[in-house]
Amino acid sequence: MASINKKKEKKIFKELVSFQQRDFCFSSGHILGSMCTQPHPIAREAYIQFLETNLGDPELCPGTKEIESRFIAFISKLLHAPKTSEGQIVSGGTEGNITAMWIAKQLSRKKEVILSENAHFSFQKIASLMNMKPIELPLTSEYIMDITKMKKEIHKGIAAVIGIAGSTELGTIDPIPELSDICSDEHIFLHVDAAFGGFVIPFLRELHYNVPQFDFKLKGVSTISIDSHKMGYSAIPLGTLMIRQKHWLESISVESPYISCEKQAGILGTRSGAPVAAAYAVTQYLGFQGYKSMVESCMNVTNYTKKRLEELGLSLVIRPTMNIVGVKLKKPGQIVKKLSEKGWRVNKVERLSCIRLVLMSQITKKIIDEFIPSLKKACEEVGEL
């Protein structure tokens, strides 16, 4: 290995520093609009340890494939997933959300797929990357998709239902029990976008909140996406798409020669082994019960700014389903801009005319109490209040 120059090596971090400081970070808690978070502490020390890893090549690395197969095999037990079923590393919820559609593609040889329109946005590039046909639902008065109007279109077309479990713009979920009996009645592929929600609506049930039923219990879903990086807790970029029939990812392996297995399904050929044993490191830390604790932690921060912006004379879109808030305002572009000058970020949602809140696990009741009188004086400020 070539020795290190200090100086270089000085100056370039110094360099990178700089950069860093204008960045907004998790840790501050001033970051309320994203799904990401801090990663728990091991999941940082794990990831740094398996840097040089590539499970795109597994038998460079067998411990590494030893990780990924347990890991898989607890997101399997969490997503009550049968023993049928098979796992596939993914870098997010949007390429967990291509690979689904490009199996329910292949096993169809169908184009149309069926989807509410607040589901995520990677389902544009998925009509563009694929050549396939979105049939876009309006939503119910409560932000899901409408069964009525979903039976309607069922055609001998349709490759594919999207269920989205915990969406993006308000954390609301679809009513997959619903789907999964007419998809399964059909035969349709019924994939759900769980990469929010599926780390936290099966510990929302543990804690007995009225949530939908959304994983493999139900006969008809075929696919779940669930994202790590989210409220796994752990580092970016880490999701699984968990497959009912292992067989399935027959219809999109190819074979490859030149690495070390003989097939490879997926969109990635090289793929880092670092963030599958963060995320690995993080779930044997925690336990089913720590994540439990923390979606309960959560949700009472949740209740917690939904009093305090209900104090300040806002009004929500919908009651939270879960640690997401949507604040309705007649400006939010301009309320995102003055908190973004005061040193708070969060996301608007134009279409729903709100900002949005996420209430991450770094996120506490005291952020919440220095959060409000920015949010009341930048609403003062455009005229909202």
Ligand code: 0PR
Second form
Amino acid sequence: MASINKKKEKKIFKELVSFQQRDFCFSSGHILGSMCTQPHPIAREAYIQFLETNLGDPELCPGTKEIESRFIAFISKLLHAPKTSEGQIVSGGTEGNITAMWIAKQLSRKKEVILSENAHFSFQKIASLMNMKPIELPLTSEYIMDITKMKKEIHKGIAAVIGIAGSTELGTIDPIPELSDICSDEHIFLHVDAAFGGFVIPFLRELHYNVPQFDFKLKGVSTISIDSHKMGYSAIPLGTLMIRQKHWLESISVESPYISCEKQAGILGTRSGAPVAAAYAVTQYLGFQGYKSMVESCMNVTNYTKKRLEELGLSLVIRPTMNIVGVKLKKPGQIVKKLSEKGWRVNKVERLSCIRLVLMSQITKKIIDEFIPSLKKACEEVGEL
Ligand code: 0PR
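Same protein, different form: I have the form predicted on its own, so give me the form predicted together with this ligand.
Then the entire complex follows, led off by the chain already shown.
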């Protein structure tokens, strides 16, 4: 064990903290544009405890491997995954989407992917990285995939269809049941990107919100990506790609002769067990009931935000499907700049001429009450109100 020179340690931490103080932090309540949160306290503790583990060499850490299996079992249950399924731990939505497209390409030996304008930009990386060709469809007036247009694009060269369950910009959900029927009839791989919505939609359904089915109950769904570092309330980096058939993993496996397992699937080699332990700890602490309560309170704040915005005379791009609100503005870029000067971190979506608010669990009605006057002032300053 390396001994610590206390004087040096103090100096280094003084420097680190001086940099950290420049960062925005979730606890301030002023970050309204991020899909991440301050991790649950339980996650923080578990993360530190598992810092030295490497799930890339599972024989060295059979205990952590077991945690990973139990965590995947939780996700399987949440998404109604069949017994034939398997989960692949990934670093987040981007790696989940890459891994899904890698499987689709390997299984089909085809290259074209149907998606719509609301797909996350990670699919552009995928197209470039894997030499795949995206067919991007314009959205319906509800900001979801247009099924009629989608059907017209189906042909022999299609490797996969992407359905978004909780879009990055507006939180909308593509018509996954219809996509599932079509893909199942046509034998096309259907990947559902639920990086954000995976920890929201199951609970919205329980809370009687009118949202479509999106998970493995639909027979055409091949893979689903779901992130713990978004609405899973855990630490970065952690997502899961749930795969309907475990044996599909063979298509993205290579022999790994000099480590403890014969084959390794997926993109990463060495990978930390810390975010897995953290995410598992949070699922155990909150359980389905805890997540449901969290989603319920996020939606209460979302509905309150909608009301306050409308009182201000602003309109929303669309009635929020989940805890994401798009506020229509003529000059979103200028408003974001003004809000930033007032200490608020909000994102603009130029394409939709709006700003996007993500009402994560740390955002309370009291914070919204502080935000609304700042937004009003910003709007007045740029002549929007
Ligand atoms: N799929 C969807 C639907 C997403 O919204 C995102 C990320 C991804 C995939 C990719 O996930 P990773 O970034 O985990 O690889 N959406 C957020 C966004 O682009 C990511 C984010 C999160 C950005 C927090 C900023 C931030 O502060 O807005």
